[in-house]
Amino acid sequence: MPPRRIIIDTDPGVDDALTFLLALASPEIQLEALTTVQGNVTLEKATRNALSILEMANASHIPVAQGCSHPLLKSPHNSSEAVHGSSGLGQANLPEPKLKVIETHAVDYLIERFLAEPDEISLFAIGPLTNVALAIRKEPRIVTAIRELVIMGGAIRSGGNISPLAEFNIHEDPHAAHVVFQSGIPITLIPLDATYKCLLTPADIERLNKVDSHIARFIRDAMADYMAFYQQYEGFAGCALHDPLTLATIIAPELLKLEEHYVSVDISGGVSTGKTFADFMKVWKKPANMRVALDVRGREFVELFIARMESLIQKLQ
């Protein structure tokens, strides 16, 4: 079978970055390029530690297009430097890039690509569904190009991370994820429920770093910041692997409890702005619009990654 072809949409942050990784670790994927939105840091920041991490791991050839620096309507949430440092990527510190992002907007250059081969790319929005968002309102036919959507996003019965409520990435821009939800694309959502069930600790970090290399490194700086804030917030000693769990809808699908089911946004303004919410009893009476995770082997996927971080440190060594 040949690899799923696949975009990211992102704003990395520590577990963005992972999830690029673990996309060029993996045989199952071919990853054909980074499209860059606003999120856990600026646009500016997330651009940059996009072209780094391609070039921390000889994917150059990868492209990178820069999209947009406001979400739609609300105001952008004032900074997530507490949790992934304020690079994005915790302490590592990685050089200024070669790589520079191409010309065309991220926006559009979704819709170019997805109605140049339709069906045959899915799409990964691990960060503020922003750029999504204008790219349907843009050019609608990108709806029946994308393959799949794939989202990490939401709380449905699990709490919020930052609201009571919401989950980052929908709360930071909850006009777009409900110009997503209803769009008509086939998503997969990757909510909190899932992802944090699947801890990545200290004793795996250390593992990984038993061998000399420079991604070990940049995987131990890159999570120290994000780790000292789980243990300080969260209260346990690791962190989730939210972003990277996306993947295991292509490399490892029998680890995740998908439902099918009816998922909105609220948009009202109120405290419960950003909140995703499924309508598990039917009451609304609509057709599903998408497939949840609800639950997860969360360690099997662990030891999956991290066996796939030691076959990419020992194919770049």
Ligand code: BDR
The other form holds:
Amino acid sequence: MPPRRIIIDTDPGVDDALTFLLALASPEIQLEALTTVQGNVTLEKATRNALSILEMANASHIPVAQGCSHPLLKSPHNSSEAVHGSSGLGQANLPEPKLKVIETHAVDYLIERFLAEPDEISLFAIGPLTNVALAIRKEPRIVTAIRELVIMGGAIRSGGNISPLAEFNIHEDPHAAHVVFQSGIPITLIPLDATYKCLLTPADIERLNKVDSHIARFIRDAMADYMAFYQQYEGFAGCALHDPLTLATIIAPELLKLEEHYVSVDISGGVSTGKTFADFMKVWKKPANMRVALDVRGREFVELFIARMESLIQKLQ
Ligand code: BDR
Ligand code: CA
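Same protein, different state: after the form predicted alone, show the form predicted in complex with the named molecule.
Every component of the complex follows; first up is the chain already shown.
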């Protein structure tokens, strides 16, 4: 089988960075571009991080297009520093990238790429859905041109991680999520219900750092604050591989428990704004609009992630 061609829309972000590395380490995947969006950090920082990580991983041939600096309606949160560090990459200190963004805005870039090759490329959205929603509004034909849209976002049965009910990516731009969920694009949602079962531990980081390599050191330094945050607020040593788990849909789909449901998001402006919910009992009698990962064999995914990082470390030695 030829590798699956993907574009990642992203707000790097520590676990976003790990997603790029996992994609680059996976022969089943051909990473074709990154498009950036504000979320974990400002748009400028997100874009700089995307460029720096590609450079670090010898992947400067991959184009980066810069997208939206604000959610559709609400103000940006832009204060995930406790989780991702002030740069967005924890304590990792990557040099200023030489690589530059392409001229085209991410929304136009997505439209151009998907319309040029309908049904060939899949989109992985691992930040707020602002760019994706605007692309749908600007060029509705993109809906049938995207082969599949895999989203890290939402909390279906799980509690939230930015409010008691809502998950960060969806809460950051709930109106964009609403547009995307109703669009008709074939969607797979990877919510906190699954991602919180994929915990990378300090022992895993140590294991990767047995070999001296710049990639292993980057992972250790990038994850340091993220792990400290999890220890302080979630009460365990380790952190969830939220964004990398989206790639399990390609590299290890058998690990995911996927169910088809009608899923929506609350945009009413109250305490549950940004909450994603599934109509499990089919009360609304609406057809399913996505596949949702409600469970995963988490440790197996983490082991696969580590094995792929080990092979990338070897390759880039
Ligand atoms: C999501 O929010 C961000 O902090 C992570 O990068 C991930 O995309 C998890 O809720
Ligand atoms: Ca992210």
